[in-house]
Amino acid sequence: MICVRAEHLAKSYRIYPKPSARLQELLTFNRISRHHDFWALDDVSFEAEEGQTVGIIGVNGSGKSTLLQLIAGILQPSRGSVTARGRISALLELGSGFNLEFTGRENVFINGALLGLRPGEIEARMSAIEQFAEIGEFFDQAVKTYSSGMFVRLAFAVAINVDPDILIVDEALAVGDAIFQHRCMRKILELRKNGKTIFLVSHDNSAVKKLCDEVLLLDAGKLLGKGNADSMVQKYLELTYAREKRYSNGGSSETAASGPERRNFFDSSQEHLIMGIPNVDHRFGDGRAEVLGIEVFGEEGIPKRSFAPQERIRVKISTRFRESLVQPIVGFILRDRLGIDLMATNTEYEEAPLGSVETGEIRTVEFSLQLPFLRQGNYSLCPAVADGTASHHVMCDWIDNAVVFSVESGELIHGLMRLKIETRVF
């Protein structure tokens, strides 16, 4: 059953060059326009089914929060329509509507009433809200005495414990300390399990992949695509790297190439050269360097596709440089079958710099590591070569799920992996 439907949804704002321009427009009874329209959202259509978790991703300023506010009914669309069935609880501006002079308990009653709950329903949830917020005796103190952390904890506790049919979350999973964040995630997973519809805006790609059934990708107010989490996150990464490249080029409109141009200027006599990429789900980069090949070897030096937990493996990646680079880095990401990033490394992390490289040069990097005690299943490696540092770089070539291997284990493992633990009993 369709829970939320948006049809050609659009929202515009009037932008004035200076405050006096607004007055000039009013004095002419709007006969003379002194503004231009900024479309924060333009022609967005989608449907969300009951019980579905929908992620909304995009760079800053792409219209994500505007879309959530339209779904929640906080804003009215300039064009199009959005309809939602059921009670909506929105984690947008946490604590909006709180009266600083009232106590936490009194504010719970006020916010509950705003969400359509009767006093008896609010009272029935009061204990759960108090326990979830975990602010102790301050629950009965004026909110103006709260720290910022206590404030958002109470707001989150109210929003998430009112039994919503539709939960809207806008970058609210990072509030509070680590324990509270785990508690929030557990509650959201519980709502998801109970068939609630959830809209999630987050820059945490792992959370998006873990939680979302479908993802909407926005850019400059436009819907660029919608689909499964893995494919949309990769398009989002490509978008962010293209944006970073434009910034690095001083605002040039040049964008990243869809894939490196193939040219043959490598020396085939290189002993360690790896040629061949078993699989390419998706590939992007500016083409100044490219991954020629990737292979996974067992400890004996033979290519393998099946390993035991904690077995030592060697990952070899060969890259070719089409242009001279001062600070190239090569690395890979290890993912599970759901597309969750389990770990990542590169030559900078491992303090093994390649140094500057010249046009036509080829480098092969070997990473030797012991696999963690992973649960049985399939895993993939995503190799990449970039120019810059781990924290600030331009992507030259990135390949999704280039090689897939399995981990075989007869043991039952809960979670993603089992850790090596020394246990003593007293």
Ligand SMILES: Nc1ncnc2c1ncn2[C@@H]1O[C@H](COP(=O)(O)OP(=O)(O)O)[C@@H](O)[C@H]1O
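Definition used throughout: the rigid core is the maximal C-alpha set that superposes within 1.5 Å between two forms. Residue numbers count along the first chain shown, from 1. Because the structure is predicted, anything quoted here is derived from the model rather than measured. What changes on going to the form predicted together with the named molecule:
- Annotation for Lys144: C-alpha shift of 2 angstroms or more between the two forms, rigid core superposed.
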The other form holds:
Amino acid sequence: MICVRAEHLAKSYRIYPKPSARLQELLTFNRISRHHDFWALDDVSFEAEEGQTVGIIGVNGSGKSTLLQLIAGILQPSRGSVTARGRISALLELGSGFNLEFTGRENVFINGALLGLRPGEIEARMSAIEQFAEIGEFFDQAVKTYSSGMFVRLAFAVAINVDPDILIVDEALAVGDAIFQHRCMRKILELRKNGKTIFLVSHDNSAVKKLCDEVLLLDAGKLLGKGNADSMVQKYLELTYAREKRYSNGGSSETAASGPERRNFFDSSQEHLIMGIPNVDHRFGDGRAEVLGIEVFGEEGIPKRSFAPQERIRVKISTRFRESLVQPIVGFILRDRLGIDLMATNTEYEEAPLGSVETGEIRTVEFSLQLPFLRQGNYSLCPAVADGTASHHVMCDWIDNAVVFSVESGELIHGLMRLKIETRVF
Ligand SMILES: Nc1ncnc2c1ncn2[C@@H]1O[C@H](COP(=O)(O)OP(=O)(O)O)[C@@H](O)[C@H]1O
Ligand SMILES: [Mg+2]
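Coords for the form predicted together with the named molecule, given the form predicted alone:
Shown next: the complete complex, the earlier chain at its head.
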């Protein structure tokens, strides 16, 4: 059943060149127009099924919060429409919806009433909310004395304990300490399991991939795409990489990654050279360097695609540079079958710099590692070559799920992996 439907949804704000311009419009009863309309959201259409968790991603200012506020009914659309069925509980900007002069407890009453709960129902939930927020005696003090962390705790406690049909969360998880984040995540997972519809804005791509059934990608107020979390996060990363590149080039146009040239580079002195990429799900980068091949080997150096837990593996990646680069980095990400990034490393992390490279040069890197005690299943490797540092680089070539291997084990493992643990009972 469709739970939320947006049709050609759009929101504009009036932008005035200076504060006095607004007054000028007022004084002339709008005969003189001094503003222009800024479309924070433009022509966005989508449907969300009941029970779906929908992620909304995009760079800052792309319209994510505006969209959430429209769904929550806090903003009115300038054009188009959005309809939602059921009780909506929204966790928007810090403390929105709280009255600063009232205590936490009083605010819970006010918020509950606004959400359509009867006093008895609010009373019944009060202790759960108080426990979840865990702000001690501040619960009975005026909200204006709260730190921003306490605000979020209270807001979250209210939002998820009022039995919403639709929960809307705007990046709130990023605030608050780690324990509270885990508590929130558990609660979100629980609501999700109970078939509630959730809208989530987050910059945490792993959380988006883990939680969301569908993701909307916004850019400059437009819906750039909608689809599964993997592909949308990928598209988003591409977008940000493209921006970074434009930025680092001082605005010059991009060179799209052209198809790999498969000639003239084979050199018999390249005894370590790996040629061939078993699988290319998706590939992007500016093409100044390319991954020529990736392969997984066992400890003995024989190519292998099936491993026991904790076995040592070697990952070899060959790259070719189409241009000279000062600071190339080669690395990979290990993913599980759900697309969750388990670990990543590169030549910079491992303190094995390639040094600068010349045009046409081919370099092969071998990473040797012991697998953790992973649960049985398939895992994939995504190799990449970039230019810069781990924190600030331009992607030259990135390949998703280039090679897949399996971990075979008869042992039942709960969660992602098993850790070596010493247990004592007293
Ligand atoms: N009240 C407002 N008046 C004018 N512009 C606004 C207002 N609220 C948001 N905007 C603008 O709308 C755009 C989208 O904002 P927002 O929805 O908050 O983006 P996001 O949450 O993706 O960062 C931004 O450029 C922002 O500056
Ligand atoms: Mg926002």
